[in-house]
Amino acid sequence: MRIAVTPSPTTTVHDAIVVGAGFGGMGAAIALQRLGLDDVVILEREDDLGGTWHVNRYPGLAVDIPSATYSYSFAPNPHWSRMYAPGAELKQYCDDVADRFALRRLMRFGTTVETATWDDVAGTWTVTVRDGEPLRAGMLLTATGFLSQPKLPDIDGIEDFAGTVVHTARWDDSVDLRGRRAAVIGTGATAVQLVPEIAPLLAELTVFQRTAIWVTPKLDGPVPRALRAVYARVPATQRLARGIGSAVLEAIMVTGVLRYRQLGIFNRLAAATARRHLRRQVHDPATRAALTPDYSFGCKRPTFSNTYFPTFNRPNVHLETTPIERVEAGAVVTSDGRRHEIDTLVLATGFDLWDANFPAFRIVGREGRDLGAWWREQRFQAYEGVAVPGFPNFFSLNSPYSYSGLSYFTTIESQMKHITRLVTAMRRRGATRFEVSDEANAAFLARMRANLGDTVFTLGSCATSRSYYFNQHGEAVLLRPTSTINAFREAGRFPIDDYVLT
């Protein structure tokens, strides 16, 4: 099937562009693909496939779930090395799907679009990319991801340090670390991984938090090799494996975040055994007290680690609770006038997700809608997590209330599954053209709204936790609030006419 478009005579038009090579983007090119669309372009600003396995490679990287969980359903890997994998491992998972499902000839690497215009008169999306010609197509999907554009921390002063600067995801592996004296600045998931692998290296460490995070223990060792074996040789097993290890993880998300005021029980058992983790894990009882958040469990995700609070116990590492006022050539000055002098700055700043990346990049649909203005004017919000209203032919894979679990592989396959029964629906009613309604996009709207009013967000003291989950406006809307059964459930039901289609 090809969307059905009015071409220029000298302008090639594509199937579909999709932008982002990670995970989310090989998933949507894979369903394409299984649609019979196969002029299929992808587009990837970095040198080489895989987003954020791409993209990070510092110390101590690796997946954050279970590894039997994090993995197309359909393109298990029986050759994890570990329960949590490392980096490296994941980066060679992007690689080996895109080779089983031979993506990297659809791939245009280097390539950072700019702007991504409908003409409703073609039907076609016109693509701008920097330093290249445009590009068109009949339909458009992002899959630029959640965690893409790097946040640089607004501190007076930081660009006149005359030492060495590092950002996690900007790692410089020629950066010899040993005998230096380093701040890292964050205490989020990637200072989680990052603080236990350096902290030996260093003369001294001082790590500056402004807010805590919740560490629970993780329960993580090697695969043994006979275990990869009988994955290999009987998927079943690992089958079995990942449904155990998704089960886990749905009942922490759906009991301890999404379901607070029915179930805050589990919520409040989540906290405790945090708090014991950290009370057998750092011998300092004021230490403890600055590691311990004061918002509650789930506001912002948590972690797993058995390494980053014993790092506290070690003589060379300070932690440093004390707002930073600025930074000058070869220190570090906090609010109290103390200078924690330094030569190496290690920046542990996560991703700026609300202002520069919904979207990535700018995004004009019918009648002249900026999709960024838009969001911002009118909330933001994406029927069943993917689609826009004034937006046609048109997928937005990391949208709010797309995010569905604890796992990025729920997203990704239910996001699939409804991209799926669109465009085949589209082929049966003989349409080339798709638009979700603005009642349909209204009432999936107020439906998320409503359910929000059940979870941690809403119910919850969220409001020191300086999660990402929230947006600009003070609203949760990363996260589907609903279960994983429920997103793959109307991925495959949604009303077809809650689309216009033509």
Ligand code: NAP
Given for the second form:
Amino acid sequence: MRIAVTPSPTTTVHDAIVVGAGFGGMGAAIALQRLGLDDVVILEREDDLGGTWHVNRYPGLAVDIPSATYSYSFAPNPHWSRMYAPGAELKQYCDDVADRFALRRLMRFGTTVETATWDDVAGTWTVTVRDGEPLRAGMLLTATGFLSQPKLPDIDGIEDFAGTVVHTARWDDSVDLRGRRAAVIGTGATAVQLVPEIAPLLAELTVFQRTAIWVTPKLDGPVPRALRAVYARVPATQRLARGIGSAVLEAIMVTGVLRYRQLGIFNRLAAATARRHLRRQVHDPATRAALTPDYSFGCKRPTFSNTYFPTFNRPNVHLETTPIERVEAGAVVTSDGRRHEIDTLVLATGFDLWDANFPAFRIVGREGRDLGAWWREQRFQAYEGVAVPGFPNFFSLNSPYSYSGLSYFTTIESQMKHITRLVTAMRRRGATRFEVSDEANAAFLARMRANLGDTVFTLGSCATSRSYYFNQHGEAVLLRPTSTINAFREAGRFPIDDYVLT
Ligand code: NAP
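The block above covers the form predicted alone; next, return the form predicted in complex with the named molecule.
Below, the chain from earlier opens the complete complex, with every other chain and molecule after it.
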């Protein structure tokens, strides 16, 4: 990794640099624009905006949070075709929002950030990019996503495979799957969407499962045209639908996961619902048993589907739970010595959060503090999930304890509120620098750690879940262990003196 290049003294100092042109980065840019910060640059590694919804285009891609809720509250879309919109509609929505808020002109695509370094004398961030001039800005915001570094499995011989290999986050539309003998490695939320879509096309499909996933029924369906017309004409009706969706998600999260100590019964009910769903949908008892998770509901992200389980009733689909030993040119070999001959290998193996991400590139703050090293040595932490001591004028939007609730938009909008409150207070006080105090950060961390004590992550049986909610130290620090109501309220009320403003 290159160390920050010193920019020329004439390099423009932008108001802010936002890294990432997904929903999070776009939300941050909208908040900054509303604050009157016009000189904002959005740097994006990919060749278009949309983050996850641009990158992921595997068959079956859809949102699994109701669309009326999975969208900005201030930019409702009355045109969602289904209760859970397909991926292409999400991408279209990203484009529409970018147009509506004139964000495209701020974006620079194909720009991979390598480092960001705070210059304490100038009071600016210097950002270096691959194959480009360094940039400077008074403020840095990272919105690089949680699930943005695809993980390739560390399996012996995988590089020797002679057929087609595709990771779900790098889907190749030109691959014709018809008649192929394929393997899917992984059974996370992505595989749950993908497997039912590709199974009917394939001659044979073997799904390699290491850890079973909890799957509950998906209350999905088309949104009738008449209802869409009502949403368009009377936006309050869609706000009501959004409110109901948010309330249900909040109830699931709070009762099933966060207040496990007090309300564990709801967690058990959710698990029972998923088990019943499985019983109804899979005929073979051995397959059913193999598909039943052996860890508490909520330890790892559950998902919703009506089509995943029935796929295992198909004669051309096999579930394989024997561990993979190696991959050869034309086969996956399991530890019992069996060769599973295939010509296509689909890696639904998810993303690297805790090694390749957090942060997604090198960030060096005051006195040379390296964010990645500091997080790993001192614990993963971020005040209100957005600010880190030693890093002035920096909002880290994909941080430990930042993801609140189930719909990402509750997190995004809380963060927009936090940014707005802080920048407004800075202006009022004539300050140009902010940095969260050590005390406020420590108090927030202590509170989150105490709250974690009530959650399924601490009290449930999570040891076998292999959940990305847990970091390399076994701490479940990805999700904010409070209600979204608490997160949203605090974003608008946190004591300004939790920050040192100068
Ligand atoms: P994931 O949940 O991390 O699942 C990855 C799968 O690959 C797991 O089953 C994992 O097994 C398996 N795996 C990884 N390395 C392996 C290896 N070396 N050998 C065998 N198996 C291996 O990833 P994902 O399915 O892409 O989903 C990631 C997240 O994206 C979801 O949790 C969700 O938040 C989001 N998502 C959302 C939607 C939506 O509709 N909104 C759709 C798709 C994804 P282990 O569990 O044993 O490690």
